[in-house]
Ligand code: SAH
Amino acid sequence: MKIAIMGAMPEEIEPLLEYFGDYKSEKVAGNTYYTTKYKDLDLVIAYSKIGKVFASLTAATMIEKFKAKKLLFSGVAGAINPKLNIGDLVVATKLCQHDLDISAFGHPFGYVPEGSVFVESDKELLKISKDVAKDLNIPLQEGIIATGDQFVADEKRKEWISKTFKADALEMEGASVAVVCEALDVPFFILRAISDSADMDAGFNFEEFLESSAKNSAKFIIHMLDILAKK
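What would the structure be for this chain alone in the form predicted together with S-adenosyl-L-homocysteine?
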């Protein structure tokens, strides 16, 4: 089975490339896609660049061109839920776009006609992640992830996103990947390790914790592959 593993920034996929060691690379539409084998799995790995548009292009390319049958996203996020501390892992149960707004026409935030506010993650991949967390004795929180084309470093915006979508964490790619995967009928899984708390200190914390948090997320994804390979 071909599995896609995606990040937004180089730091999010570097720990994976380092772990797999031997891979081929191919450039498509401005991004580099790395292919390798792990146990009986074929892998395609790439970072998209930051934001929803680049993330959509990469997810669609991994599915349409590289024929990925499942997609796992590994990356970092800002925490909304105060239970989430820097370094903690959070997996999305469902995702929304916090900056999608045609509320002037009476629609809810995050909604456009023929779409839905939330896209739900694949139940089987969620179950596998719970098993992995148990096996490794690592705390893994489930929650709602809100995505938008902005780095949130502002208490007011964070509060608004929290209140409007009941979101637990926020980032800049997850929901767009979810929309693409749902439309193309590919099960997906969005994992994020907390790099900051989307507040005044977010910029500093992000810089400091990006690398270590990205590694936490990548390590967890590798353990998920071990289970997927056994199936």
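Next up, the form predicted alone, please; the one we just looked at was the form predicted together with S-adenosyl-L-homocysteine.
A lone chain is what you will see next.
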């Protein structure tokens, strides 16, 4: 089975490449894809660059060119649920695009004709993630993740997204990956580490957090691969 593993930034896949060590790289459509074997699995790993367009392009390439049958995404997100704190791991039960707006035509926010507001994550992969969290003794939250092509720092905007979509966290890639995977019938999983929240410490160092969270997420993803390799 071929598994795709995505991040948005180089830092989010570096611990995985370091762990697997022996891999090949290939340039496709301006991006680099790394292929390797792990147990009985074939892996393709890439960071998309930030934003919905690059994330969609990368996910589609992994599925169409590299023939990935499942897709795992890990990265960071901002919290809008006050119960989430820096460092918490959140898995998306479903995702939406908070910046998609054709409400002028009578449609709900986040909806396009022949589509839906939310895309649901694969239930089997969600179950595996719960098993991994239990095995590693790591707290794991579930929630709705909202995606948009903007870094949201405005409290009023955050409140609107929370109220409109009942979202727990914000980021810039997940829902677009979900749309691609749903359209191409590929099960997907989105894991996010909370990088900022309402009670954010003024001394918080994002670069240090990104490095540590990438290592923790990589460990989590590798344990998921261990379970998938047995299936």
